[in-house]
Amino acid sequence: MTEFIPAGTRYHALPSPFPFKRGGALHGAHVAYETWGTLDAQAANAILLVTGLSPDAHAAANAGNPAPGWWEAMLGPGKPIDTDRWFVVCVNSLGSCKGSTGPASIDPDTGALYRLGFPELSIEDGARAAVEVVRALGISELACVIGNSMGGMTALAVLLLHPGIARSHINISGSAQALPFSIAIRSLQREAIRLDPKWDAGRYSDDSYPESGMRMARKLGVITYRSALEWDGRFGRVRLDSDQTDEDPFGLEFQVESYLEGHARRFVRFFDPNCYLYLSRSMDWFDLAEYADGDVLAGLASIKVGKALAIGANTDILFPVQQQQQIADGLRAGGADAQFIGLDSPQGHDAFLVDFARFGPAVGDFLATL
């Protein structure tokens, strides 16, 4: 197996050893990142962007890679995150397969892939790795740290573990702890991968690859990333022009099934299965309550930041808006000027990736106040 490394990405070497929260350490590890805009003379206009589970560091086109990025409509000159004003750093998550060291990387101690020999990964480990990049760029205080989905968890960990690192925070469809429903879904996704015989306890190869497990995991994910309202509006009960045979009596029959199948097949070789397992579990483990005697609001209140915005989609079932409301309430209890916005987007959890008409103004208006 080889890592999926995007073009134009830069790399930062982590301290060696780089210890993990739950034990173990990496040697000779690195994280991938990209930048946009110009850092001002005081290094005061920097924004850190931390991502969800699957994106790479290429959030938008830049000089190193002119291809559109996964957040192209949000980031760039004159866009909601205006790179004429801000210097933006996007870090690929530690544990990923998109350039940062992860289970699909070579272990320098053995010369073989880490696979399940990779240390147990926590959100906090990714947060510390992202801060290493920030410090290496000469930035002592960020203007803002922005996190989407899993990145919302990572951003909170950045703020908690590094007091004073940012003057403001935008949390987009994130949370301060994993809810039982979200844990249950991710558990099923991981089980689908692990029960594929070709997973082989993480020892798969390109020629013997857990495609079925990855397909099922992705389908489960996509179902929860969007809302029932959108599924109904996009597909209704429209059927395919079926060419089913007696040999496949339970094959694809509805358009929504075909959509899920196509989406899943595109993802199968797009993301490494072991990396998926590690990052997925890190979200389940994350809980700010463990820093405050079991009280998640107190954990949030222990974070000190000047201004904050927590936003989400009212149709999100994976990171429901009450979790963004909780973030705003907790940060406000800690002294932040914190605001919550629940947006009436029909697109569920993935709305921040597609509903730019709603999310763009919310982010842009907040940054304009800084």
Second form
There are 2 protein chains.
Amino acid sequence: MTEFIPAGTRYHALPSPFPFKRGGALHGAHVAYETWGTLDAQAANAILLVTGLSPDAHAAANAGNPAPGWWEAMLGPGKPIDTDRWFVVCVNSLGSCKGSTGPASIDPDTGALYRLGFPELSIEDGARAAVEVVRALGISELACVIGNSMGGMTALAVLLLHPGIARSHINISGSAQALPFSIAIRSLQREAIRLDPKWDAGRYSDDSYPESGMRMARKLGVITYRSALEWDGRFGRVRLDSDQTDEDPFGLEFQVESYLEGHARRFVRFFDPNCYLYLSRSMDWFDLAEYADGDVLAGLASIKVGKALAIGANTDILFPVQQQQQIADGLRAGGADAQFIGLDSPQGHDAFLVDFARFGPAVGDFLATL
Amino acid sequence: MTEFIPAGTRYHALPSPFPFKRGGALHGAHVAYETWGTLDAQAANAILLVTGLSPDAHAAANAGNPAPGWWEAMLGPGKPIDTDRWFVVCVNSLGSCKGSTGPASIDPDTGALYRLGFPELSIEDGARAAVEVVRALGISELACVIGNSMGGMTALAVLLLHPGIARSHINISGSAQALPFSIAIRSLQREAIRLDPKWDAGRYSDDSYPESGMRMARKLGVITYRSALEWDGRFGRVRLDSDQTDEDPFGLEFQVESYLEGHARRFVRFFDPNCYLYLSRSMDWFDLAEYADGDVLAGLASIKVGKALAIGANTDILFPVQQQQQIADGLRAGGADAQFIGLDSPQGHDAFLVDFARFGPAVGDFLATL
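Give me the form predicted together with another copy of the chain now, not the form predicted alone.
And the full complex, kicking off with our chain again.
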């Protein structure tokens, strides 16, 4: 399995065994992470950043790796997450293929890749793994835990499972429980991979790889990560220059189709299909209501954090802003000074990765009050 | 190819050759249709109904077939489309597999199925075929042309290509041009079918059938036909009774997944994959702006019709209500007494098939003013 791990990534060995919420355990596992800024003498200026499904730990350029990261505009000296002030730790999700142990890693018990032998992964397992890194860095209390998308779920699990671990929280385009529309989308993405004969119950290789399934899954992802509104302005009905050919009468014709194809091409071989399945399913399972007799607001209210910001894009169809509103309401019911902001970004769920003009000030202003 | 044609369907032979907008022609083709009510002596009480992608011509029970139709609640004596007053003709779309000639029909030139040898189908071809039926029934002017979803496009083409053919128009969850989000969804549905090795460039059989591709396409359709809001209330996070099995660790777990699976099962073998591809692509191509130097409102304004109603569901993500608003605005600019109604149906694009409490009065009240 080809893994794409950024240069300069650091690793933290997890306790062995590292038991999973739903049973099973990892042995000799590790978590990849990167840091920015300097931890102060009291270890009081630390921020933990947990990510969406696909990003690695390289959120921005740093000493170990000067290449721009996936959140370059948000993180660095003088940026909204100002590394002149904050010491930031970004953890690659447990179960990913970007450095942390996951289904594409070697199982030390067998010497072969875990594949579907990896234990059933929950968001909570990733949260506990991230906290292991925080503890190992000598941080007993975070100034803030920030999570985007799936990371918004992870961040809530961090706070719930480790009371007192953070003074504040920023939840960006996250949710406290997966809802049926999002479950349906992700279920279909997983089905596309599983239906590809080359997936072969997880036993694919680089030579026999579920390329079609991954392409479908990614395109469906990109469609739901963005918004119809943005695409109207961006693509309209513009056609590709090249005409359709007789050889492929149902081939690409519109710019929007070519855009999806480009996104798929840049993803298919850069993310491990089994890791994708595990992380995707962990989101469907996540539900804070489980901790409060089926009441998600009560689950949120059981989290103790001083101050919180839940933000999202009003055009998000995958993690709709009602879910961020719910997070703010629930945390407030638990005693937090919690604020919700629905931003008018046209870019849907992906807005936090591109609309820095709106997300930057929202995050920066919140951190400035700490 | 298994075709599922309702009992009592009637057929009208199209002129032969029947040329297509983008080139090519059909020979010996026909269109399936059904009727309700009685045409009055002046042939002045006729309504043409054109449909979405998948329905047949059996919109409701009638003399030829007492089985309930797909719009049973809307069409019949005393119903919103009151067949005590109106003579209604519903036409199965040209290119469908429900009785009208399409890619799953025999090409008389070869004696074999058309498959991908069927000429490139446009919405406008279906519109012209529907009008042939209207003319053959002795109707020179329709009281109203009603189109749902894809049929909303077809109805606009009927009006544009045949000035004076109808005194009024009801456009339900339709659009005057396909926009990139909808194109992206349909492109992905077509890709799912085309990627299935059993599609085999259209040369499948009942024994080797692109079942997986059709299942994916249908599930993606159902996801985008409905709305997140409806599903929150309907499914929540309810799980299936049966536990997941070790044999299928990523199998169905939530009710919403089982719902999609059920929909797919009822569709996969009941609609021809090549017909699906042709009809789906015809929607992407449809654009009234083509007729007015790229200005879709001017294209709509070039349609002459006395009175119009454009309605849709505020939760529709596939044919968003802005598109029905646009239809009303454009027809009004062309001189029509045109009204737009955005209904608060939670069921998204499919609302017109289920939310009769809202769509029934809207349609019935409009027809009562004629």
